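One chain is shown next in structure tokens, namely the form predicted on its own.
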Amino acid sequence: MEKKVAVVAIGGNSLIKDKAHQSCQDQYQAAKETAKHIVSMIRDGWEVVVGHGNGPQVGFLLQKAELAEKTIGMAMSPLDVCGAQSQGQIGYMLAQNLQNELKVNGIAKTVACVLEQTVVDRDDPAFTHPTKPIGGFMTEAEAKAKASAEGWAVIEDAGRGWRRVVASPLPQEIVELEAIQTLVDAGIVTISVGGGGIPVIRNEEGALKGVAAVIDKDFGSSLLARQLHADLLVISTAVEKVAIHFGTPEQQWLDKMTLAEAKAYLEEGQHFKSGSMAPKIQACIWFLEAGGKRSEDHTAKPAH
């Protein structure tokens, strides 16, 4: 039988419910939650690669790391080290839920985690026009020192202080994609891509090295449904449901779109907001458009 591949993009943000609710034991319980959603579908016969956000894990690992250089001096980590901190924290807590929940249903199958590294473009316009807050806020005066003596690029976010921005490239290359491509094909649960990839660009000679930048999960998991062929791309939300005209009386909650009215809607520029739902319909588009079969968004919430 052929075998049905679903990619299922988690955002970093469903691990974290509220602000009650930020630690480790708190976003495990949460990973366990979505386990049984996956399971659910490999119960249904679909081989599932999981990709995850981190924007909130990498922001912890970035205020925990400027707090110790202001402490005891010790230099901050960059941020695709960061990027894969955050994979491996991530990735440990899903795969561990994931082990246990196939246990409990009787399913004999193996979960791995892959580190993953994303190419993108060096020459992106992003980098020239950064704009991904990250880390914690600085006054103008630690802001600016930072710029001239990190090359930072910092900026005044909404009267609330100043934060560095970085730049926001398009995913172009999945380094591991041949590693991930066996596991599915020996039929192995597997995690990566978390958020996006770790961002590396290569140089003259084809060699890797990390880049200071911040990749769209939703991007990087279509990006990877699409070079595995995959089925059925699927992104979690916080809703229901995806609605045009949000927000105003005219609001009206969608069951289905065609790729045609998805397209459309996005053109229209009044429906979803680029920081929100934006990415994740033009990541549906991407997908659909390479022959993706079928794309959805789901709530992230826990089964009813």
Second form
Amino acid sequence: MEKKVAVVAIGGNSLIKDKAHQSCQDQYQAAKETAKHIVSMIRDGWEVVVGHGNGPQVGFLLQKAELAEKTIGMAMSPLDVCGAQSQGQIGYMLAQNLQNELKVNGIAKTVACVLEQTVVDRDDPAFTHPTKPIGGFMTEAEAKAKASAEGWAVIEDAGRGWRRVVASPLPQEIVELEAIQTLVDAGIVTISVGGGGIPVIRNEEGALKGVAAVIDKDFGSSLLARQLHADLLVISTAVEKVAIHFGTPEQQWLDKMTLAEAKAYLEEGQHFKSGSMAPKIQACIWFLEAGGKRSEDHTAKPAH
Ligand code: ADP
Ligand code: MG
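Moving from the form predicted on its own to the form predicted together with adenosine-5'-diphosphate:
Up next: the whole complex, starting with the chain shown before.
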């Protein structure tokens, strides 16, 4: 029988429900819920590759590193290393819950988590205009000191203090693609491209090097889905449906849209918020344009 491959990108809310539920135990419980939904897809015959967000987790790791630098003089962990740490901790929680849930369902499948690097273009225009605030707030003096000592780009964030900003370049290449493909072909449930991948660049000789940037997990998962020639891309998030005229009195929830409609709405600009829904719609458009059959964007219950 032909394998049906689905890439399921789970949103930050699938792991951290709200501010009161951010502990590792809470994240583990949320991962358990998510694992049940994924296993129900596997029961229905899907080969599932799981991608996930890491925004809050990488933020916490970075703030811990900043505190450790201030209090015990520990050298600050670079952002790419924090990204790798977040893939490890989130991947572990998802993998263990998937393993337990598969066992409960009597499904003899193995789970693997692949630490993944995503190549971005070192000349991506995002590097000249970093926009993503990360890490804790600083005073103006601290921010300026970091800017001159470490070359950080810093901004004043809406009167709340100063923050570091990094680039959000477009993902170009999944370094571990062959390994992921091999696992999927072998029927192994694979977790990868966490947080869109650890951002890396290639130098003139082709050698890889981590960069301080963040990749959109929706774009990273879409790239993986295209490269795997997946049949389905699912992006799960906190809302039941996608709306047009979101957040306005004309708001209208949609059950379905065609590729042409999605492109037209995205172009109109006012429907999908940049930084939240717009990248998801763009991720689905890129997937469908590359020959993907179907994209879904809905709450943690993947239907198909
Ligand atoms: P995730 O962590 O899953 O990537 P995001 O917060 O980045 O979550 O994006 C999902 C959020 O986008 C939804 O919870 C919703 O508040 C918001 N959103 C923005 N525009 C729309 C829209 N047009 N339709 C539905 N939700 C939207
Ligand atoms: Mg998001």
